[in-house]
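Next up: a single chain in structure tokens, the form predicted alone.
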Amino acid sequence: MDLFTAISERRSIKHFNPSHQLNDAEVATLFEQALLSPTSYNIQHWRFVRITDNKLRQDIRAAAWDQAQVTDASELVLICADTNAWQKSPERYWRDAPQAAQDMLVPMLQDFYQGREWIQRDEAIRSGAMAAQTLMLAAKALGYDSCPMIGFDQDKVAELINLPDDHILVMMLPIGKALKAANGRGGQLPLQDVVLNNGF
């Protein structure tokens, strides 16, 4: 499937066939495009917390308000972040760099981040939205779907995986085999209406 036809063909899907598993090649392909996803001074925040026990599930369902996407769907993957990522050994995120390039870049990425804790934040939640997309363009390459979620408390669902402090949930993904198809879009806004040409 090439991009294009991915981006729109990919919709979110509440309804997935229960019985339907991906086979671990497919599951480390997903994932092998995940980490190929951009992130600023190449942190690499985001954690994938894959849900594959059965009783678990469940609970995270019972935490999602009963949608039953999250126990139908062939994988359930928690989107997840490490906000402090960056103070971490940053030496790891270019060490096949130039040496120039990491003398460089690992003191810059430990100034920019310093103090400023919104930056540190907003920063691992752009990294882990930009690694679901690609999930689920991934999927979507795949002849899967998907269904990007919030709907669920977090922190229940925080406590049931034994998410660190430091980490935030981003966004929970289960990816299968649709049973039924997405309803039609509900309107998108015109791109006068969003594409602006120099400031507002």
Ligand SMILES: Cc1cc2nc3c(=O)[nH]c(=O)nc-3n(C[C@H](O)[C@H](O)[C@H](O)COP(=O)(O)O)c2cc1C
The other form holds:
Amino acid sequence: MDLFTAISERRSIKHFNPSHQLNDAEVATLFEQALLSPTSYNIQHWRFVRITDNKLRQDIRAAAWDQAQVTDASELVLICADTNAWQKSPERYWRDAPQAAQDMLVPMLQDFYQGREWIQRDEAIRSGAMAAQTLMLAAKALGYDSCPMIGFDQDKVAELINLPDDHILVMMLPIGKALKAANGRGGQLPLQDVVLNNGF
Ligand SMILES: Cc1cc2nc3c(=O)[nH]c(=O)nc-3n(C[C@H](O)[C@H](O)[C@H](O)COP(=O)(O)O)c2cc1C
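Provide the structure of the form predicted in complex with the ligand, given the form predicted alone shown above.
First the chain shown before, then all remaining chains and molecules of the complex.
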């Protein structure tokens, strides 16, 4: 599937075939592709929690207004992000780069995030969202569908997965075989309302 087709055919699907499973190679492909998403200073804040335990899936569904895709999709991925990733052994983000680049970038990234809590959080969300879109398009390319979700009790789900204090839940992503197509699109804003030339 070419990229433009994947972009236009990706829709948020609510009805998944509960008996379909992704095989291990497909799951590995999805995450390998997600890891190639861009992040500021290559910090890769994302942490992906796969929910494979049926009871935990049921508990998460209960915390997500009983939305069926939480239990019916083949995979349920909780896309989390570490807001403190910028200061946890940052040299690993540039370990394959030439020494001169490492010497410049590692202190630079620490200066950029040090003491700026709001941008530490923004960056974690940006990274998680980048990965989410890659996962959704990669799933589409493999013949699967997905549904990005933030409709759940964040505190409850955080408790269920033992989310560390310095991590955030970016979104939940069920992935699987669609049983029913999405409804028509809600309505995309016209280009002229959202594309601006040289400022507002
Ligand atoms: C961050 C985010 C959270 C969303 N949360 C939910 C959700 O909890 N439940 C749901 O059914 N759809 C959810 N959606 C899907 C949106 O309603 C959907 O993306 C939007 O209506 C556009 O439709 P499309 O994705 O089919 O193009 C969410 C989408 C995003 C990006």
